[in-house]
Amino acid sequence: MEFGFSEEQNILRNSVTDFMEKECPPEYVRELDEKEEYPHEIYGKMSKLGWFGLPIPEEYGGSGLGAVDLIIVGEEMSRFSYEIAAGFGISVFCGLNIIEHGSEEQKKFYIPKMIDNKIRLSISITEPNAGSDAASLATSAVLDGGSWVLNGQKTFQTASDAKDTVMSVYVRTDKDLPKHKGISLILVPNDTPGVEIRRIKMLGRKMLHTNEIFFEDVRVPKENMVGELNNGWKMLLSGLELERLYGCSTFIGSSQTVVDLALEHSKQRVQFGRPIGTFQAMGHMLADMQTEVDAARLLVYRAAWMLDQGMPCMKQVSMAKLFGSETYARLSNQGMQIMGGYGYSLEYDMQRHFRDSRIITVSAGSSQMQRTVIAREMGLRVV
């Protein structure tokens, strides 16, 4: 079994690291977080390097990189900012969904604009009564002549308020079919008349913004439907392994930064005449933290390798998501403990990791849902 990267992958890793060190230093990330500003500038610079096209097939203007390559990008990017890495992934994976299920006209219209950062893409699924049970969504779309008319509400939607965003909205198009069968996917620009987006103030995730969206007689052309009518549930699940693995890569990159910050503090902070890291209680805590990061990393890259080989890997992906998200949340809490009052201060970055990490055991498939998936893959009929 090969644990190293190819020469091309090492070049990719180094190029991402070099770019982020230059363009995304801690001061820049801290400023965006404090001002709660969407990172338009950094995404514009990424687009000039073609990053938004990295996993897009070459025939549509991308580079066609595989799962392991994309995980490398996500891990290195998230070492500098979990949110910036997450926002990058949202557009990319909505674009890949259009590649997989959209018409040629949709691919040629939306994908080049996404790669060039002329538009952003976001996903809209969750509703007040449809969270983990996503198939219970009730936002409706009715065909009226040449237009779809949308009515309903979405909540906890990430980055849907960014300028020039096209939302991938999952809607109910047939109420008489079983709940998994009557769902479709429609593309809705966020400035369409009848769309109202309200910001939800959150503990963390300050840059990307979390929103609730109201649709009142929103009209979009019937050509904005992606794929087949009432086939939205399959589209929602397709590509889930790669999307979730990319999220896992942001957990391990951010977790590594948490360990690095805590380790540096433990070397510099002197109490009782010696650096606190030389006390066994601290030293063992940091050793355990690094071990957990490496374990999470191995789970992620194993699943990514399996995906690149075309092997079934839903169980492995769920294990990586479960362990990776809980590792980031747990380690950021331990990092706060190690740094003491400094960790709690807004002048230091540990508090941002503490805030941002708390939601990831809930979002994109909660820890409880991941355990259910793993148990079912083990042959247990868990309900």
Contents of the next structure:
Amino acid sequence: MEFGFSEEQNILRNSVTDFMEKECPPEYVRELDEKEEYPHEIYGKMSKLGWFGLPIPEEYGGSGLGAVDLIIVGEEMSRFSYEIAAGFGISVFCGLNIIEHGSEEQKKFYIPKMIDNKIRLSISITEPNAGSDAASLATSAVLDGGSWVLNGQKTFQTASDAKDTVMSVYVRTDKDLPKHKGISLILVPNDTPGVEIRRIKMLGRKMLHTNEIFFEDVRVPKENMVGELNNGWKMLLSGLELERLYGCSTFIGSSQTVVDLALEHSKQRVQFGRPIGTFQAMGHMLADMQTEVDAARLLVYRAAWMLDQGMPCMKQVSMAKLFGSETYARLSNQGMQIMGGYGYSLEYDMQRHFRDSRIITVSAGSSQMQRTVIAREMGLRVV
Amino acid sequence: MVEFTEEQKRVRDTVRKIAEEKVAPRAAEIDETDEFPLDYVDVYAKNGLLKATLPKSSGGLDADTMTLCLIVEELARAYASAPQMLITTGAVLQVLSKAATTAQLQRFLKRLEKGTHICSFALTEANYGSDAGNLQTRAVPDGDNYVVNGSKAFITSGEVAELNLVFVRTGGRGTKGISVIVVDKNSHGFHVGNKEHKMGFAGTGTVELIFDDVEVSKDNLIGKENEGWRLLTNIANMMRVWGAGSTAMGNAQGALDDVVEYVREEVQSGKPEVDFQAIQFMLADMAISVETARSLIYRTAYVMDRNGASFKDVETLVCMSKCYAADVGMKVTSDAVQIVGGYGYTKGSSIERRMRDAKSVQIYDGSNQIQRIVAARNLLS
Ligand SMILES: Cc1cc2nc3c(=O)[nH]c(=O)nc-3n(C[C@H](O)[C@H](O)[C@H](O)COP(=O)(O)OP(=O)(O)OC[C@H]3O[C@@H](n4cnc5c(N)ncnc54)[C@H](O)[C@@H]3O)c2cc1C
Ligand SMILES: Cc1cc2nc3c(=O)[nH]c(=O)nc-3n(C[C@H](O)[C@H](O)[C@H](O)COP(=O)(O)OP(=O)(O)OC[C@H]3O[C@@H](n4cnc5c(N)ncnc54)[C@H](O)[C@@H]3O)c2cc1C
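I have the form predicted on its own already, so could you send the form predicted in complex with its partner chain?
Next comes the full complex, this chain leading.
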């Protein structure tokens, strides 16, 4: 048993914290949330420090960090802003997918641009009729001369409208194969003619935006296909552990901030002549909250460690996603309760946590889907 | 056990029709603009709902607790914000009809006829929420008047209220130095302050009220000086069952309705969601908890209307109803988002709105912690 981090990891954590403290004060986050603006400015600064290359292998201009390193980054970043950490992850993981499956030309073309913040990458899987059952996606791509021609519709697409975004679009390239087999991955710049992106108004995730995308005879060069034809489903699943774990790390950082905000309020707010945190109902609620954050954190750390050791860890990752997402959602509700009317007010940050956390138990593999994965790993053929 | 009288059924059916035809279609827009819905006021006024708690002799409906529960439940089922103005107004008129003199009551009712009839119930201050017993807004006697200074926070309907029932300090510290006075919105020095920007409960006109040397006639004191806290605990707090409790439960019922309809449609379009036990069981649990909350609320109303039980028993039932219904409301509306998935998180659906609105009920009208404190105290005493 070794619970410590390496010297380098501690330095990494501190550098992320220092940067975020300086560049990402609460007012900045509040402003972006209110104005519903993509965090271009801070991503620009991060890219100057090479952060978008942190997990990218060195030969492509990155730093080649491992899973534990990466969750340290996600945890610290999300303590300041869940959305900024989430948006960072989307670009980086789409980049890793290109590293894993793309051609040499694709890697040389897209990865440096992504690292330098000249482009952003987003992911397009979900469709109105393909949510949890993503393999039923129907957006089609047909080869016509030297181009793929895309038709169809995607929905709930995070950040696909940010300027200069290249979308990783999963499409159906063979209708006759079984549904998991006829899927491919094609890169589509978001300003390609025929692409129409419409904002969906959502309860939260105001910075990153959530969109519907319509593809009408959208033509991209043949070379924009990543990996082999009809091999998309495998690509979608590959690297899923690390991607999910990074997502989990943003839940624990955000949950910790919820506890910190509620704790601070409970120390400052006096009712009946005492700080409300000194009432057992409040103090114990906070104790439970911190316990849950730590439990979630340990699940994430363990899974990341296993991943770095090359051990199979799908079950552990799913547990971390299930528990971590439920924890953030539950805690933001309790945090609001502790802050009373103030927590419900839009002038305070707690409501943003409440809003942003309410969907993470659905997106990126719902709690129900995680439970199914865990149960199957336990040997049950759950239907 | 629950059998409604003909009158109760009549009111419920009328309100259900109003809720479906007038309230529900406007919910999304009000949620977006946060504007106080004067069109609701018109409909409520036309149907006598604003005066529901007044006796027939004063032109009211003389509604018993059960009837009030049904009114609020039906409206909240369409939109949780919708009954809030009826709750504040109803509570104020209830206090007036039970504790004001006949002359006072006549005078205030005449005054209300000139306006919208909306009243606010102004207890909370920025520094005194749960601990309202220590409130600091002062009313100092000066000849025939009180001079009122201070401010109130989070006052529902305060944006438009003609009359405000204000809890003020007239005596020493604590609950024994509090009185209740009525402050007209046209009083000199009275200001409606900032609107509270809230995560939910849009269009309920929640504002700060500011009192800057407001002269209020001593004739506007309700009951005896320094006995205001009794009016709160003995009369006003009872609204927690038909007000907050029925709001939470009606809103939860609405969420359940919405989800059932959504899942049914999904099934028709060939989506297999409802085949999944995990989802079926969530739906069943939602229905179980809404039905339990409803049963508790109705039983409490039944006990209150029969007038047989001790104050302590009634108070405990009221606290349990509010607390339980609010918790059910939060859980059921959150589960609704989970079941519907991404679409439930969009602003186009009523689902996310119901979840935001549900949260306020766990906080206001005595937080759920305060309800537990009172319930436990009553159990132990
Ligand atoms: C804010 C937001 C951002 C998103 N960003 C992206 C993005 O960038 N790219 C992208 O491709 N997608 C994105 N999504 C889509 C997201 O991944 C889907 O919402 C998710 O996959 C669930 O799909 P659904 O919303 O259609 O819900 P459904 O799949 O219809 O699920 C509804 C409910 O049914 C349950 N359910 C479904 N199947 C089963 C089963 N087999 N057993 C038990 N229960 C089940 C689910 O758990 C859920 O509770 C985003 C969604 C949101 C809300
Ligand atoms: C939508 C909305 C509408 C409202 N409308 C009105 C209105 O019309 N009129 C009006 O007068 N007020 C109104 N309020 C105010 C409301 O009644 C208060 O918000 C509520 O009483 C809680 O007070 P607070 O917000 O100051 O929280 P606090 O009293 O600061 O409480 C913070 C937390 O501490 C807990 N707590 C406090 N004391 C204890 C204790 N002794 N033991 C254990 N836990 C404790 C609380 O439960 C809460 O979780 C409204 C509020 C909201 C949100």
